[in-house]
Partner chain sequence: MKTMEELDQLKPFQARSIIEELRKGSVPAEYVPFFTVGRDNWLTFIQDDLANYIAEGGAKVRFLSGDYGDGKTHFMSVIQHLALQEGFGVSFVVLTREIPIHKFEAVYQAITQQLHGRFEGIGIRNLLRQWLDTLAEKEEPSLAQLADMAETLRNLPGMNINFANALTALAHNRFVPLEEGEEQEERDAAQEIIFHWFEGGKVTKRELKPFGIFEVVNKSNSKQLLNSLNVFLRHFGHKGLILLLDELETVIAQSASMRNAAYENVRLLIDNSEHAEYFHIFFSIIPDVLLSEKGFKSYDALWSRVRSIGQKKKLNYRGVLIDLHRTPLTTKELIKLGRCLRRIHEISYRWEAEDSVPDKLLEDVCTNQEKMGLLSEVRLFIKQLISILDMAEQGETPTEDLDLAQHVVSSQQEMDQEKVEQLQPSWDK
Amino acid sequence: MSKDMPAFIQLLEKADNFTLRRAVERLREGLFDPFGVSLLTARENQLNSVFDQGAQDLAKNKSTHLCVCGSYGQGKSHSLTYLRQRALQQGFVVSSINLDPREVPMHDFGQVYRALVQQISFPDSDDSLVKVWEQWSKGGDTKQLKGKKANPLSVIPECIPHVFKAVLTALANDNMQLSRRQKGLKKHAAFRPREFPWILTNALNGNSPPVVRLRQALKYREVSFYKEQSLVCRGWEPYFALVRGLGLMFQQMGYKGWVLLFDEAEAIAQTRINVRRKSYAILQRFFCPEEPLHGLYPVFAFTDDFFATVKGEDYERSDTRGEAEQPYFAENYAKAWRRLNIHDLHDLSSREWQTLAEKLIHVHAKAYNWQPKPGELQEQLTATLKETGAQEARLKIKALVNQLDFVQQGVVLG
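Coordinates of the preceding sequence alone, form predicted on its own:
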C-alpha cells in the first residue's frame, strides 16, 4: 500500500455519491474533475513542495513564479487544477485561464486581464471582484488595518493606474445625496444612480465603458481626484500595472496574494514573430521584474517546444523601421530565462500507475456501490495499462475506467 493511501481512503469516505459519480463520468470522457484531481494526483508531495516554496518567498516580499513543463498529455492542466485547489486552501485569490491565441493572446494583456477577472475565485466567497471589494470596503471587514486609523481606501496601491484607482474608490463610496429639488435641476441631469454600478463594474473588469458616462459615475460617487489624469487606458502596460497592484491590494485585504494560472502558455511560441516579441516582453516582466511583484504568484504551463523556440530565436536581428537601428528583441530571453523556477513533469512509473489503478478501483466501487475482487481486478487493469502503452495519461485513465465499467456490469448482470 502506498504511503498516501490512508489519506486517500479518508477523503474517499467523506465524499458523497453524486460527487464520486460525476468524477468517474468526467474521467470516462477524458475530462478533468476538481474532486477527481484531489483524489488521483500523483507525486503531489513534489508539487506541493515547489509551490509552497514560492508561497514562502511571496510571504517574504520576494518575487516568485513557477513553470510547470511537460509534453502533451503528461498532466500540465491536471497539475494546474491541483495547484488551484491548494492555493485556495492556503488563502490565495486564484485566476486560471488558457492562453488561447485566438481568444486570450498573451500580447493583448488587456484581454488577458479581462479573462483573469472573469475567472477569479476567492477562498471564502463565490462573488466577483467587484462584489468582494464592495463588501470588504463598506462592510467594515478591515481587521487587517488595525492600529492604522486609515480608511479602507488606503489599501489601494499607488502603482494602480489612475482610472482604476478612481473606479475602486467610487465602488467603495455611496452615491451623492441630492434633494428632490436638486435632482430636477439641469446641472444634475446626468445623475442616473441606477447606471453607476453597471458602469463601474465594466470599468474595473477592463471593458472600457464610455468615458463621459464613467466621468459622471465618478462625479456622483464623490471621487475627488478623478479629473487629475486621463481616464483612458492605452497599450498593455496599464493592465499589467493593474494586475501587479491588485496582487498587493489582495495581500493588504488579508489574502495571501493572487495566484495566476496560465495553461497552454506554449501557444505563445506558435504565433508570428512580431507577436511573440510582445508576449516575451510581458513574460519578462513576470520572470525578471525590475521591482518585486508583491502578492503576485504567476504559474505557467509550457511544453519543452516553447523553450526550444525561445532558444532558437535570432537575437542578432535588428529592427530597421525607425530612424535608428535597434535590436528586434528587447532582451536575449534565452539567456535571461536560464534560471527560471521550472517543475518538470515525467511519465509515471509502472508502480505509480499500479497505485493509481488501485485508487480508481476504490473510487469506482464506492461511486456505483459494488464489491470488486481487488486482486483479480488489479491484474486486469495491469493488462489494460500494458495495452495502452505510451498513450496520454488521460487516455490511459479513460481505458482503466472503461475496464472497470465492463467488470462492474458483469457483476451486476451476474
Second form
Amino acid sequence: MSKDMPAFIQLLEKADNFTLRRAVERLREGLFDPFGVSLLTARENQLNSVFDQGAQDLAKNKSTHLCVCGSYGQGKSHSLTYLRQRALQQGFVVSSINLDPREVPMHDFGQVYRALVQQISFPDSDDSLVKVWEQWSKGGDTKQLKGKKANPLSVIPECIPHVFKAVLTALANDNMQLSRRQKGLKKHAAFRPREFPWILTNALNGNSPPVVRLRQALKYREVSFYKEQSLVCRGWEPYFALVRGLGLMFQQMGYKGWVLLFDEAEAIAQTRINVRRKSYAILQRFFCPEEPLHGLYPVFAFTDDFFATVKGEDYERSDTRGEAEQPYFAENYAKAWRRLNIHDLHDLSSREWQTLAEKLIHVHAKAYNWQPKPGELQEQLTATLKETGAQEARLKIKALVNQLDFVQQGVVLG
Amino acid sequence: MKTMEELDQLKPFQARSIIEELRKGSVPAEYVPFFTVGRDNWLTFIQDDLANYIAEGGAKVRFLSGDYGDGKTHFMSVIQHLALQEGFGVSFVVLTREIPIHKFEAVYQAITQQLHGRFEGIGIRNLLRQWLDTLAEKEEPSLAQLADMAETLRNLPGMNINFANALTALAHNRFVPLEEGEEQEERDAAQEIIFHWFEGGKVTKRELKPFGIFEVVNKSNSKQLLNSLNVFLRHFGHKGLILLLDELETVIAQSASMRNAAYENVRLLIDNSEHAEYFHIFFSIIPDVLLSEKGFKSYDALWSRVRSIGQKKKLNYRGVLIDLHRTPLTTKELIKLGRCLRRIHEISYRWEAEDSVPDKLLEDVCTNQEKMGLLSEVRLFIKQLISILDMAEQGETPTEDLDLAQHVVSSQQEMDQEKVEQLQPSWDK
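Same protein, different state: after the form predicted on its own, show the form predicted together with the partner chain.
Following is the full complex, with the preceding chain placed first.
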C-alpha cells in the first residue's frame, strides 16, 4: 500500500456518491474534475515546490509566472486543477479558464477578462467578485486597514482604469436617499434602484452595459468623480490594467494575490500571424513586465508545439503599413522567453500507475455502489496498463476506467 | 417498450400516421415506444445516467454511432421518450447544412423551436406561455410580486442577464395593465418581439432595448443562452435539459475550416461538462466520423477525448460511444418488431394480417436479409415488411410468389434514393 493511501481512503469516505460519480464520468471523457484531482494526483511534491517558489516571490513583491508544459493528455489540465486547489488553500484568489481561438482568444483580452471574472473563486467563499467586494467594503472585513487607509476604497489601485474605479466605488456605496416627493420629480425619473446592482455587476464583469444607464447608476450611488473621464473602454490595454490592478487590490484586501490559470494556451499558436503577434505582446506583459505585477501569478499550460512556433517566427519581418517601416513583432520573443519558469510534465513510473489504478478501483466502486474484488481487479488493471504501454496518460486512465466499467456492467447485467 | 395490449389501444389515425412515416423512411418520433425492441443494455445505462447522474446535477456528452438504417434516429427518439418520462426538457434537432454545428446560434434557434417538456405543445413559445399561465394561476401577480420575481430570476445561478430581463419583460407585458393611450396591438407586437428573441430570431438591438435586452442571439452568447434556458427549465420544474443532435456526419462534407470550427464546438461542449449541470447531449454519427481522416481524428483535442484504447472487442455501455452498429437487433428481436408493425398496420387499415403475413414470412425476411449480410439494417427490414403488408392488404398473397431476394434489392434501391434526397439541401429539392 502506498504512503498516501490512508489519507486517500479518508477523503473517499467523506465524499458523496454524486461527487465521485462525476469524477469518474469525467475521467471516462478524458477530462479532469476538481474532486478527481484531489483524489488522484501523483507527483504533487514537484508541482508544489515549483508553485510555492512563485508564491514566495510574489510575497516579496517580485513578478512571477509559471508555464506547465507537456503533450496532449499528459496531465496539463490535471496539474492546473491541482494548482487551483493548492492556491485556494494558500489564500489566493483563483481564476481558471481555457484559452480558445474562437470563444476566449488571448488577443481579445476583454473577452479573457470576462472569462477570468466568470471563473473566479475566493478561498473563503463561493461568492462572485461583486459580492465579495461589496461584503468586504461594506462589512467588517476591513479591520486590517488602519490610520489614513481606514477608508476601504483606498485599496482600489491607481492603475485600475477610470470606469472600473468608478464601478468599484459605486458598488461600495449605498443608493442616494430620495424622499417620495423627490422620486416623483422628472429630474429623478432615472432613479431605478432595482436596476443598479445588475448594471454595476455587468460593468465590473466587463459586459459593458449601456453607458447612459451606467452613468445613472454611478450618479445615484454617489460616485463623485465619475464625470472626470470617459466611461468607455477600448482595446485590450484597459482590461490588462484592470487585471493587474485587481491582483494588487486582492493583496490589499488580505488575500495573497490572484492566480490566473490559463489552460490550452497553445491555442495562441494556432491563430493567424496578425492575431498571434497581438497575443505574444500580451504574454510578454505577463512574462517580462516593465513594472512588477504585484499580486498577480499567471500560470499557463502549453504543449511543446507552442514554443516551437514561437521559435520559428520570422522576427526579421517588417510591418510596412505605417509611414515608417517597423518590425512586425515588437520583440524577438524566442529570445525574450528563453528563461521562462517552465515545469515539464513526464509520464508516471509503473509503481505510480499501480497506485493510481488501486485508487481508481475504490473511487469507481463507491461511485457506482458496487463491491469489486480488489485483488482480481488489480491484476486486470495491471494487464490493461501493460497493454496501453507508452500511450498518453489521459488514454491510459480512460482504458483503466473502461476496464472497471466492463467488470461492473457484468455485475449489473448479470 | 409498450406491450401488445397497449398497442391495441392505438387509434387507427395514429397507427396510420406511424405507417405513413415508416413508409417514407422517417421515424414517427412521437410513437416510437410502440415499436421499439432490443437495445436494452444501452437503455439500462442511459436510464441510470438520467436518473442518478444528470438529474442530480451532472453533465455529459455521448456519441451514438451507427450506419444508415441502423436505427440511430429511432434510438434517439427512444431516449427522447425516456427523458420526457423522467421529467427533463428535451430538444431533438437534425443537423443539416442550414443548421450546422459550427454555427451554434443556428443550432440554438432549432433547439428552442424543437423544445419538448412538461408543457403543452412544442417550442420555447409554448413553454413561456405555460409559465405565464402558471404565474397567474391563483391571481394575477402585482407589480411588487413581478419585481421580486425579476430579482429571483436574475439571481438564479448561471442565468444570463438578458434572458432574465426578457422573462421579466414578458411577464410585465402580460400582467401590467395597459397605460393610458396604449393599444393592445402594441402589447401584442412587443410580446412577439420578445418571443422572437427567445427563439433566436432576427431582432434589432433597438427593438430589444425597451425590454432591457442588450444582445441579439449570436455565436458568442448562444451557449450561454442555452445554459440560461436550462436554468429556466429547472426553475420551472424540469430536471434538466437533454439535447439530441442527429446527423453530425454532415460535418464531413464541409470545408476544412468549417469542419474545424464544428469540431471545436463539439470539443467545447464536452469540456463544458465541468461547468454545465443537469445537461446531457447525444450526437448521432456514422462510423466514418470516427474512422475517416476528415473525421474526429483530424482534430487532436477532440479525438483524444472521444477515442479509447485497449479491449476494443468489448462494449462499454457507459462509454462515450454508443455503438449501435455493433449491437444489431437479433433475428428474434426483428421478428418481435415485425409483429408490432403488423399489428399497427392491422389497426391502421382495419384488416387481419396474420394469415397472409404469418410469423414464418417474418422469419424468412430476416433469414434472407442475414444471408445477404444485411441483418443489422433495421430500416431495410421495416421497409420490406411495410411493403409486404401493403401488398397483402391490397389482395396480393406474398407467401406464394414473392421473390424475397429481389424484394430486398428493390427496397434497398428505394432507401438509397431516399438517402440521396435527404442529403440534398432544401433549395435543391
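So that the term is clear: the rigid core is the largest set of C-alpha atoms that superpose within 1.5 Å between two forms. Small disclaimer: the values here were computed from a predicted structure and weren't measured. Numbering follows the first chain given and starts at 1.
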| query | finding |
| --- | --- |
| Rotation (degrees) of the smaller of two rigid parts between the two forms, from C-alpha fits | 16 |
| Per-residue CA shift, Q403 (Å; core superposed between the two forms) | 3.5 |
